[in-house]
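Single chain ahead, written as structure tokens, the form predicted alone.
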Amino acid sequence: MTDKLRYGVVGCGHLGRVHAEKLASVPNAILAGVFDIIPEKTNATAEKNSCRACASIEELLSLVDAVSIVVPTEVHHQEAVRAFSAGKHCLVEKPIASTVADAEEICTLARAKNLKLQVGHIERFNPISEGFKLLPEQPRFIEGHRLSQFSARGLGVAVILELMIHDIDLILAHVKAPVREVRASAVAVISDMPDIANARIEFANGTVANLTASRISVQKMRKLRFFARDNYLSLDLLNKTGEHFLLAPLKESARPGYLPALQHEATGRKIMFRQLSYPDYDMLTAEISSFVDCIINDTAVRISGEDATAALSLAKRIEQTAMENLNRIFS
């Protein structure tokens, strides 16, 4: 495939409109058309982005090589199956589907059709994720806080599937061990679903992750902290900054980028410190560009359907445990 990839967007809600707008910055693709079940949204998005307003999903699929599926989660499966059946590559927003069974069916169909499936776990494209490479071994303990201010969008699902799933995906990408045990609790404050949730995840290799998510916080927060032997790594995914502390022998020479923070003569060790800062860029544009390049060059996508299904499976497990505790507390 040498010409620009013909691209379409299914769903012209808030995020779908953003997908359409970002296509203008993707050099190897052209936005050919958009579709939404509400014609006014289709027309407005098409007019703003100078592309075709399609009257049906079939019309859109006839124009394109690939689509972003940016519709409510409960119809991800329906639209992904429709697109794959028509021979189109798909970038499906997170979570991949409403159920693990639906997610597995999407993955199976993509493989059978030999089509690219990428899922929109956008934090994988966060520049601060480069900081993960500083850990010399698997972390022993992980602490995560993902807090958001109130928004009416997303209240139909638990905060676990709306927000916590981002950190679940990041952790599963770096902890290479099966999940052994999950404990979770949650509180419904402004909706009928958990609005604040905490999960404790134990992995078979001994790693423990403690994650908190809230969608009714006063301020935003996106932080992950990793504790490994002789290492502490703190990453601020919102501000693209972080800190890395490590223990080293006193006699060790200086490391590039690190400053001595504290020396302890009795143990013959010292703490070294490094401030982390990464240049910001538009992560959604990077995500779509990566997907387009994978199609053009026939390479593996960054976040596969199988990755997303694993994140969904763990999120569902956490949600089930949290809901059981929620019902027990307030029944």
Ligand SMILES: NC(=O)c1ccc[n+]([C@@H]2O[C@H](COP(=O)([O-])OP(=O)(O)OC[C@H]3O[C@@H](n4cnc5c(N)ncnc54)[C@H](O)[C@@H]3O)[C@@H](O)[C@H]2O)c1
The other form holds:
Amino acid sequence: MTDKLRYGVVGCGHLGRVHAEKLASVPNAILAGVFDIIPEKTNATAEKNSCRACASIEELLSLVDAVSIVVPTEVHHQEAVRAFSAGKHCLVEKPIASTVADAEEICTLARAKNLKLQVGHIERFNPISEGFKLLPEQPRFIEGHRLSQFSARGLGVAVILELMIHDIDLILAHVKAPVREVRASAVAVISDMPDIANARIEFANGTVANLTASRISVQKMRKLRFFARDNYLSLDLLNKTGEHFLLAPLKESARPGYLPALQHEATGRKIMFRQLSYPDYDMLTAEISSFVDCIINDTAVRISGEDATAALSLAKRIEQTAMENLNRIFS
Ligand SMILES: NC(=O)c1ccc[n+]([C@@H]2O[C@H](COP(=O)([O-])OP(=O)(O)OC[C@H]3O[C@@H](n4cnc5c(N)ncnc54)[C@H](O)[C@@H]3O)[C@@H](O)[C@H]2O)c1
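Please could you give me the other form, the form predicted in complex with the ligand, since above is the form predicted alone?
Following is the full complex, with the preceding chain placed first.
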């Protein structure tokens, strides 16, 4: 394989166009071509990014080593199977597929063909990932809020698969225990699917995660907070900032970078804290670059098909529980 990977984008909608644009900043790849079932979208994206406007998916696959699959979730499976069968590495947007069975089939095919499969759980490339290194060994309680303003795109799936799945993936990457119990409720407001959902996920090690997602919020918010026995980590994934609080014995000397927050003579305890701030960068460019480098160097991808299938499986379990308790504003 030459140093520069020949890359293609399948689907030139809202996010596919962005994938195509970001390729210009990916050092080890060139955008060879794009394809959308709507020729006008193919042509506009190809013209803007100076690459081949492919008239068919077969034409695109014949030109490239790897593709981003950025089509509606319902056709991720169909297009991933097609690309793997043609021997191409795939970056499949999240969620990996509509069903766990389809996701498992995609993973099995990628393994059988010895091709790289990465899934677009982009938050793993958030600069705030550095903050996750401060995570307590075993958080007792995790609180997540992911609120977005309304957009007509994505309404075909519940907010759990559209938004909450990002936090589900992040939490599964950090809590190394099986899920014991799921409780969930949801409200369908503007669409017929849950637009607001809350899930309480209890893990076998005792960790509890309480996640809320909404796609009809006035304000955007992406926050995760981790509570442990002797420390508390609050991360703002949108603004790339956070706070880390540590509980320590009163007599413990100051820690570099931490300021005193409060102290209590009677219990002999004190709390220290540190403000966190991480330099921003383009997360999608980082995600595609990482995928390309894994192909070139034959290393493991950051978000495997198996990780994404686990996130999908839990999201589906939450969705099913939420649907049983679905409250509709209009019925
Ligand atoms: N990682 C993230 O944060 C994130 C954000 C937004 C969307 N997404 C995911 O990206 C995917 C696409 O979302 P979008 O917002 O760009 O949707 P979109 O509807 O704007 O675009 C989808 C495009 O795919 C085209 N298409 C449909 N079937 C096709 C096929 N078989 N072959 C080629 N093109 C086809 C459509 O014509 C359309 O242009 C979805 O799976 C979504 O969940 C991920």
